[in-house]
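Take a look at this single chain, the form predicted alone, given in structure tokens.
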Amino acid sequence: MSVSRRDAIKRLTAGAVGAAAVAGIGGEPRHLAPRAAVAGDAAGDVAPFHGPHQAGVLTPAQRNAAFAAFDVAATSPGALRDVFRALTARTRELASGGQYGAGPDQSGSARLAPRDDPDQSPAGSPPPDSGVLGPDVPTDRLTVTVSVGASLFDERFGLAARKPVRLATMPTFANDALEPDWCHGDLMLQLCADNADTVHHALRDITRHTRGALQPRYRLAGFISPPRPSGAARNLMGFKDGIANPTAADATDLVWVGAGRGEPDWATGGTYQVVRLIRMLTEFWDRITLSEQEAIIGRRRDSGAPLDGTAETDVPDYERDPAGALIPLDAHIRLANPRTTASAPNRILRRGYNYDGGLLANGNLDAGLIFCCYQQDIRRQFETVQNRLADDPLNDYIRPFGGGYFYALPGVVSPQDWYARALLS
């Protein structure tokens, strides 16, 4: 973030932050009781909010997601540890449901009040919760995933020596048109759930419980279509997306960092996140031949099978095309996943969601993809597949303008904990 930003951010929350930003992020205690069920609820409606991963990454794919990103303001550690700690409370209350009610939980976690009861409410106050949801707040599998930018370790708290390893400011690749206000972050929050009603009250009650201490950046909301007619969703291209994607059996060796590979002790169960925010220019897509967008991605636009197969789920056989007479050597999904001894490695774990923001200002729609992928190391990685696809015929349809490098934080262990506990202790 520049200084002429964060300058700007200081004037805004001046009075704010400190004592009286601690103040407005914990409040008046406040929670939603316990209950046996809520409308909407349903068997395997509760993603487990408490182990040593965040939720989120390896969960399965709700349909509507949001991403937001913010600057810290905060002007102290003590002030930073009480952000992480109202994060912690809000999102450990909105992803277990429950009806309101009154009164800290066991871990003296702030809680929601009662909505807008008389007798409950101070006289005179607003609402303490926006009431989107009714006043029974189902779980609706909502999971919200905290990482951290390398701002974070700028002077202003002392962490630099504790900053991941493998942590950077995103870099502008080629075929990347970024634009500043959409990049980057101290923070990032990957809010999911399987409505959008549940994900917009989510983020609008964190934003209210850490307003002066939480500057927002960005935000972009997403979605996952329904598989049309089966197997994977399509994307805004309409072609099928995320076929090949690593299983949690290859978590260990691919996504969570574990003790020993030279990180900070603190970030054992943690994993590297990149955003990647990409226009797909769908005006020009839309103009090519269905053989032409077939050979660029690789695959049969109606079946999601590759070239040389006939299902979604069949493996595309490069060592019987070594020439790309099926599979061009330069479709999208050869370059992305070479599927060799030596790109095994390489492989990342994507999370992507649609995104549809309206009408730019030269007429044209601005649709895309929000791109998201976790691993333990992003160079080894999501870089090496980057510059694999420098040269993809894809990117005269696209233009990434936005996004980060994040460090997903590792999980909250039990009610005592809160997010970023051990980096911050």
Contents of the next structure:
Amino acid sequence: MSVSRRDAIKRLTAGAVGAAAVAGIGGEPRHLAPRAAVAGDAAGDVAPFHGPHQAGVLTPAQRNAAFAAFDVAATSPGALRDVFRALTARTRELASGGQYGAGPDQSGSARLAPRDDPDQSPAGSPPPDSGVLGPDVPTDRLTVTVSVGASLFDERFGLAARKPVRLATMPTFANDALEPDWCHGDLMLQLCADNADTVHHALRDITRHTRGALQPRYRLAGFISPPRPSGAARNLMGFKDGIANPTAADATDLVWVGAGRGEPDWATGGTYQVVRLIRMLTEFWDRITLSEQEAIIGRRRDSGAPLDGTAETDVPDYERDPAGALIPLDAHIRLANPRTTASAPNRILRRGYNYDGGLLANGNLDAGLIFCCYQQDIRRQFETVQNRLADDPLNDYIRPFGGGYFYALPGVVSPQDWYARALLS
Amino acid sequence: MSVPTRRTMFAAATAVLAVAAALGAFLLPHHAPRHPHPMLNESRAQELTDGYRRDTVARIPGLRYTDSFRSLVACPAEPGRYTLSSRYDLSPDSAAPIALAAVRGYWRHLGYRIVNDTPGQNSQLLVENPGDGFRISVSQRTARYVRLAITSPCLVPAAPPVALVLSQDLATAREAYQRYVAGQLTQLAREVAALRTAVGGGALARARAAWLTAQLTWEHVGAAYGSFGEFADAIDGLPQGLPRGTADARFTGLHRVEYGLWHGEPAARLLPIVDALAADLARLRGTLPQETPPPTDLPLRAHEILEDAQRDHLTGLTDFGGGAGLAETSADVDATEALLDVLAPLVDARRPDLLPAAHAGLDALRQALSAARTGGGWSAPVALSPARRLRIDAALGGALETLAGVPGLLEVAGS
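Instead of the form predicted alone shown above, give the structure for the form predicted in complex with its partner chain, please.
Now the complete complex, all chains and molecules, led by this one.
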């Protein structure tokens, strides 16, 4: 049976009317809720969107992520404002399950915010949503964290004087083999959700609504493994990772940029983001003995316990082991965090994801870590840690190939606010 | 690119000779436990050992670890079963006398059976936990030194232990390797001189050929993973980790010459680079005995030379125009063979099947590489047909899996 495309649409429309009519029978006429509840939906499934800080930093890590860097193709300050308004409108809607709708078109740009009325598309339009998540878009704890790179503050938009004072282009470190196509960018979006389809849907929605003004530069999807069998998730080297991480209680001292730190006023409430795309040479790693692996990391592979402890939550006691008899002096955990009073302000909030892609030119697996960390001051924190790791024996088994330095914008505080409003107004 | 040194596998390579003797010293006489742990494997035994260590040390205030050693010790009359035996040396961080009384009380409180309690100058307190058969001892020979020893009941380990290598055996292997390296470096010095002549004479084709000859001789040295430290960076460094990449002044040596020869650099600019290479090489030759990697690193190189080839030469990371990735890999096969020859007596004594398998794997790799040779030289890896490329990658991967068996076989002292 041949059904024309138009007939199919008519039938679908009729069906929708029918359903609405049925719903009205035998009860009060009611407005359709902005979105229906779907399986797995619960009160905890929404990461709050409005606030002084962006979500996706202190938010407990969702299982899936995408890190997507963009360059701004728009050329005028006005067009740049439209980009951030569109980003705000889309993120607000996606992260809140349609609670806010697409919002009125504040930008004046039909392309960036195509729907004047969120409930109706212009005549003849293709469907506004990809359908990847079905008709009822779940929130799935989606967060979209928007950061800007140093290149956004070049001559194009007249922002040079407003650049966060500690924002620079990521340098090349000694063990790096950086590939230009995988580095830097005007913008970095960190999209996280509990499920991979939600991340994909959000990225697809955002790229669609910013098409022509924001051009993707590179992107990499990541995941966090479930506890195996318990405790912190394992990375692709088989070791529990992220055991020692600052908590929300440390955020004022370590993460958020507050007033009085010499940063421009607009930056208050933001944080510096470092993204490093780190390939793991998993074949090589699998070819060394367990005792060597454990000595390199400084933890037991099975339990995650530091080599001087018995449980993953044990705090290594380096004072009792000054010669490295149990935990070698150059073990990764010892170099990264020596746990002294002097090293406490260097700590970073890590929020990394595994990545697992295709094959390398030599036929090996392309897999590793999307390292992501947040901090007040990249030099004081990430770079200090990174320099301590210059002679880390682990470096032989990893190969950083991309990433960049970014500044995660302050939060969007109200339904009237938008990303970078204070920067661009 | 600075290549960090892979961990010297076992930091406490100190008293390797003493190890065998010391085994007796801290091995705790063991009898079958009344209630042997039904599920005890090596990993669980390690966990329990860590727990006993931590518990015990927590009751002796003011101690610091100075050394540790673990090994699998065969159980008499129980073929295939071993105890996990661990020893920890500790010393006080102050002049206060070491107070062991709390340990004695604690173990009594737990109901451990006291096997030996010798007071006095050579004191030893040895207990057994009747619940799981673990034995723990604290012994003191001087006021400044305590030894804690923990021994598991007999268990079947994840892999049978191998006879520990004596440090003098590895030192002998290292001397042989050093003689081999010295010969290669002497040849390299002649080749760098020839390279200088060719570059100075302005004959590009001759200079390129002279570069390749020298580059391959360096590969024969087998200088993988940070062997020769700063000299390796100077002689064969890569630009990837440098802020200005190929334009960085710290990018020097053979690959820098390659870059110049394939990027139209005039002789006047290349000659100082070749001269610096010659000077760095001369300094390395002058200090070779100190610069040769320590004996404990030698077994690691059995697979690391070709791990390097896989990571760098077959991904194009070390190709600055010469397209020599396959030639370099082939030279790395030679270097690996030379190293295996040096290690052969030690490996054969422990696993006689390993080296024949390794040589077979290397032969297969050599054949796959030869098949990719063109009339006058080598294809660049990127120019290979998928079928040829696949054969090389497969042969290299297979050889590496076999070669990776060498380091664990030649352990000196477990940590």
